[in-house]
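What follows is one chain in structure tokens, specifically the form predicted alone.
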Amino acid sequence: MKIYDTKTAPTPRRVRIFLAEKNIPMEYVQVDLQKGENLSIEMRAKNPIGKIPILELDDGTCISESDAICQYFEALQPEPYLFGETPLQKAQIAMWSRQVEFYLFMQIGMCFQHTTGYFKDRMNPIKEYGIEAGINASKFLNVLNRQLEKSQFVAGDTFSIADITTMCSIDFGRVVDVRMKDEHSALQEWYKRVSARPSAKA
């Protein structure tokens, strides 16, 4: 099997970190997003919406969406549990993962797409929308800081997919100046811990 990947993009990075945490080796095929290689006929045959990453199994079956790819490997190799082990852990991790996706990761993504013009050849950037998305993302950092004042990790006492998504979001946020502030002391302490994990370099 192999994964079509873009080393500089935040979404495929989530999968690389996830697999590194599980110590699952993988072949990665690099796809140039800026050149639009993900939009080729060949790549759209693997994922009709032309997004990366894509997991291609040995029989040619393709799975897209980073969360779906991670869920697949969690089912194949549950430990270490990154989507939770108990019903409560599973629910809490799902809850925080969804909130981080909607209110941080996607907002930073919209800020990037609509304020930088990086994909202006294939979309109509609306700068005001991008600015507002960046403001929304910055506000959510306050929510995360309050959570991490009382919790070791984003979704509880164990490292999970929610931490992976949050770390990737924060790193990506620097590109559009969405950054942790001095008052985010709990978030900054958490960030130092998770970014020191070997998997963070994946």
Second form
2 protein chains.
Amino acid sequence: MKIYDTKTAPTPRRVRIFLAEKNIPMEYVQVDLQKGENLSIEMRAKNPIGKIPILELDDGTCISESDAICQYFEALQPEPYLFGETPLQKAQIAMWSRQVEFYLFMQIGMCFQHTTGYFKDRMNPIKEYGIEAGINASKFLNVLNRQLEKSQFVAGDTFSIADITTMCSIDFGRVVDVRMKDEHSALQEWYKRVSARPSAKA
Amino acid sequence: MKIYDTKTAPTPRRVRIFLAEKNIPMEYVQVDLQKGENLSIEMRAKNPIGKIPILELDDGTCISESDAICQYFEALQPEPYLFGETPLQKAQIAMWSRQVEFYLFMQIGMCFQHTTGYFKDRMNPIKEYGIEAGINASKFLNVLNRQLEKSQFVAGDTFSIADITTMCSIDFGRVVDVRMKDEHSALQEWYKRVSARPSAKA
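Based on the form predicted alone presented above, generate the structure block for the form predicted in complex with another copy of the chain.
Zooming out: every chain and molecule, the one shown earlier first.
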């Protein structure tokens, strides 16, 4: 089995960190997004949406979407639980994961795509929308800071996929100047802690 | 336990259908989105993001995000499996659910919010982006039609959360004129089949 990956992109990094936390070895095949290698006929056969990462199993079955790839490995090797163990933990981790994805990660992504023109050969960037998305992302850092004032990790008292997505979002955010502020002290303390985990280098 | 719901909104409908498929009874409390009842201090204490639906447990714990609420009940009462049973099924259902959410449901939502001005009291609608989102949504119907030419349901041979999200997206799409076309015959046949399930009326 192998994963089609782009070392510099924020989304596949989530999968690399997830697998490092589970101590699951993996073969990674690099795909150059800027050159559009992900849009080739060969890659479109693996994922019609043309996105990275893609997990290819030995029988040729392909799974795309980082979250889906992570869920596959969570089901195969549950421990350490990164999507939660009890029904309530699962729900709380799913809730925070999605809020971080929708209101931080995707907003930063939209800000990047619509303000930098990085993918302007394959989409129609609308600068006004990109700026709005960056503002939305910055606002969500306040929500996260309030949560981390009362919680050790993003979705409760254990490290989870929600922490992985949040850390990747914050690192990606620098590219479009979405940054933690001085008043985000709980968020900053958490960020220092999770970034020091060996998996963060994956 | 109860769910804060908005009968006319597409997102909480997913939860109602999910619970109907699992035959889990629920108390629903209606919240008027257009009047902004979801943004009250009381509701913000339940979900800082100000979105519906919210599941409130008897001890006051609140879970928001439809998918997280559904995952809670999937963990409590796995059968019938709507997020998949085996690791591969779980991954395939997660993959399709997310693609439908990101490239259909959310695009229709963005088209609605940015072209109609329905929430203009609480956001900055950017018409050009809304139109683009509608075009993206229409394109994804082609991907779905190709998938349903070879698969009985959206994510394989069993009914799943991916079917629920797709059906709710297609029904919501009418509001902004994102519709299945004549050439989408596999998609139309599937749509007829899933819409005839008793849960579709939930």
